[in-house]
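Given as structure tokens, the chain that follows is alone and in the form predicted on its own.
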Amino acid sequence: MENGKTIALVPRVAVVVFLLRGKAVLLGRRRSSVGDSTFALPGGHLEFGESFEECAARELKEETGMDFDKKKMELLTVTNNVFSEQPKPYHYVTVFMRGVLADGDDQLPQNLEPTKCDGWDWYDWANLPEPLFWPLEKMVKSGFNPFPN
């Protein structure tokens, strides 16, 4: 209940960018009440009638004013999470697109959203900073791979 009424929860879809360059990942620390100081892909909230890859391309230009190359995006994968252990639980799911730089490497990441990133950087996949943001950390320890073959 809140402010005398209750309060229906209900799932929320993410989007989120494995941006890869060479053998590294963006990465930023969150500033969130859900996974605050872990490092996590930029994304965000799936908007009415948005595409996956519309969602994609938006939230990383708002997030860090770089572009990619939407012919090379691709769906990897969804998963369902549901985050009971926050003062308000929260159920996301959160779909996992691969993208690729549109001009090459020179683009450099910009912290557009500072209230909620502390940053943006390459990590390499084979040595990520820690801690990951609980989702992302899930796939890892999976073995998962998020470059292509």
Ligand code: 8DG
Second form
Amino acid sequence: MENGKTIALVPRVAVVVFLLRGKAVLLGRRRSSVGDSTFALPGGHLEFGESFEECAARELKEETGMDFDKKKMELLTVTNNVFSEQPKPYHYVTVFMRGVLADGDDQLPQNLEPTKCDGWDWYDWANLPEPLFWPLEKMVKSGFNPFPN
Ligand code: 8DG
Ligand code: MG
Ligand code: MG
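Show the same protein again, this time as the form predicted in complex with the ligand rather than the form predicted on its own.
Expanding to the full complex; the earlier chain stays at the top.
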């Protein structure tokens, strides 16, 4: 949280996750000055010393209470997301991971950060909600598909 302080204009690293279940992915509607009310993946900022896998697992746990199958986590792609407009310019290098839940599919997502998200749900890839958070929308429009062949 920046708490209204002046923000240094530096790129930051985010790790976000395509959590897959059948043909669906987990999305939540954001409550944030960045991308407010758009649908986005679980994820957050890479902390000092963390691996991408550790960050993905920590953010999924913090935001939804759920656990990955750690053996099946994979790096999918990285995108460069520059938003230069006022009132809040930001620049994220976003690392997209893919994962599935540990212990089958019986874990239920909880909304553990209700000030940051309206709630989590599964959405069919063929029928994604709108509006998507723009870094995700950009990927979908380019034909990106997070599912294994
Ligand atoms: P933290 O304090 O828990 O580390 O951070 P957070 O509150 O969970 O951060 P976030 O906004 O959820 O994620 C950090 C940034 O990642 C976000 O501001 C922009 C970038 N980002 C993307 N695409 C996505 C996405 O689909 N979901 C999320 N959550 N963040 C994304 O570029
Ligand atoms: Mg977070
Ligand atoms: Mg987050």
